[in-house]
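Only one chain comes next, encoded as structure tokens, the form predicted alone.
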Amino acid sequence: MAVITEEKIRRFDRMVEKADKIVISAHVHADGDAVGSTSALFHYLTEIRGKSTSVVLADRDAGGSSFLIPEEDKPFFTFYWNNPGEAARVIAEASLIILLDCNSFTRTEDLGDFFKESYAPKVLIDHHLDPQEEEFDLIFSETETSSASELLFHILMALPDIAGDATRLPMQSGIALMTGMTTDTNNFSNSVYPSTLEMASILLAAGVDRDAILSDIYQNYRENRLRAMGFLLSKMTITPEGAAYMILTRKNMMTFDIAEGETEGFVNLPLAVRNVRMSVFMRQDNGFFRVSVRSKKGTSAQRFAATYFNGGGHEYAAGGRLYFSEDISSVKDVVSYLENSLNEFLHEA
């Protein structure tokens, strides 16, 4: 992987060695890749390097990846949403900051200003477009990789204390890396490269139990999630242009008692339909709708999200937001805005 040069690995190794207190973070509304990559790096830094390490995230982790933060690790994970003072203190004391799975500190939302104000050296490990280079002292950025977890895997394997031997990684790091990659590829259904399969093979050979991971990810949901999924599929709209969309309002979320993270993966479901080339899932939040977009080859989810939803991402997997007052006046306008956007975009495509 060209982005992982010997010089960068030496610099990263020296930065870790010099640091007394390391803080790791990732994007707001952390998904499986964000939690997987931060958890994997946390275990490497604490168990292999013996470093005092904390993970600071803006809010709760996605429900499907909560198994990556067992009870004994929870004291080292701080969430700004319920402990802002502690999050600010931990960041202020950091002598090295490492950001994973997002291209800018802005994507950490409430934490962003604390990170920017810190004088600690800053490292980025990410697979999204347009990294904000001015914010970081060292950058590992590669879009042609499945996930931040995969990119981190190759970095760790290149470090002198691992030296290409995955059995030297803490087992919990291997589990977290496999989890992050699996969720971000939707279980090998998108953004899979030769290096992705190589990573999976190496981790399996090192003893990572992929069957157990799949059980934790896909067979551990509450009944509420399936009820909500069935409701959304029954209301799904498929346009003549080949787009499918589903909208989850605050009222729907209350009806089904849907928690943060429990809608992860819903956007992928309509792509099972032969004629659907793009899927859009919208979930109402405070003052805006969260928008997830997935597409099949030949249709750009990234361009659609950037053009109409203040967002971006990867070619076939992207996201954004639709704001009240700025983009639409009220909830009742969301359908017309979405349908007009889809019609315009897909007729141009």
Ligand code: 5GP
Given for the second form:
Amino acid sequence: MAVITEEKIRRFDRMVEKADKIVISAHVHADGDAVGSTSALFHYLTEIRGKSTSVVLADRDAGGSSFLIPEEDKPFFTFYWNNPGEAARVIAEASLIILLDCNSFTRTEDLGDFFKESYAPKVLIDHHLDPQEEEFDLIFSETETSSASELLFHILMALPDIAGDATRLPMQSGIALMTGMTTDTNNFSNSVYPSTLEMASILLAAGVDRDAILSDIYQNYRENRLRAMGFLLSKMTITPEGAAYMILTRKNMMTFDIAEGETEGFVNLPLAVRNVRMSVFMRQDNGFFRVSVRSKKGTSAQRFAATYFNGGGHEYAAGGRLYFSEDISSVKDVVSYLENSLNEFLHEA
Ligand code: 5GP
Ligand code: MN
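What would the structure be for the form predicted in complex with the named molecule, rather than the form predicted alone?
Every chain and every other molecule in the complex is listed next, the one we just looked at coming first.
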């Protein structure tokens, strides 16, 4: 992978060596790739390098990826939502900060200012467009890869103490890397590169139990999630331009008793319909709608999210927000705003 040069690996290795307190973070609403890449790096830094390391995330918990954080790791994972004081303290004491799976500290939401105020050196390991270069001292940024977990895998393999031998990686790192790659590719259905299959093959050979991972990811939901999914699919709207959308209100979430993390993956489903070019899923939050966008080849989810929803992401998988009072005057206007945006975007596209 071209971004992983010997010189950068040497610099990264030296930065880790010199640091005595390392803090790792990733984007808010941490998904399998965010939790996977941070916990994989956590296990490498603690078990192989013997470093005092903490993971700090802006969320309430790790949601569907909680299986990656066993009981004994929990003291080293701080969730800002539960413990803002502790999160701020840990970041203030950091002598090295490593950000994964997003292109800027602003994507860590409430943690962003704490990170920006820190004088510690900062490293970015990410696969999104437009890394905010001025925020970092060292950047590994590659969009032609499945996931931050995959990029991290290739970096770890290039470090002198692993030296291309995946059996030297802590088993928990291997499991976490396989998980992040699997969720970001939707179990090998998008963004799969030769290097992705190579990584999967090497980790399998090193003993990572993929069947157990798949069961933890895809066979471990609450019934309520499926009931809510059925409801949303039955109400899905498909526009004549080939856009599908589903909107989940606060009220729906209460009716089905589902939490915010449990809607992950819903946005992908409408792409199964032949004529659908783009799928939008909106979920009501406090003062805004969280927006997820997925598209098929030839339509840019990224451009749609950036143009109408203050967001961004990848070409075919993006997200953003729609604020009420700023973007729309009330919750009731969400459908017309969305329909107008889709109409304008898909007609010019
Ligand atoms: P998801 O729909 O799974 O929440 O997000 C899909 C992709 O869009 C992810 O790569 C994520 O990083 C990106 N994304 C989601 N929300 C936002 C946002 O508010 N701003 C930006 N810049 N990217 C986002
Ligand atoms: Mn990712």
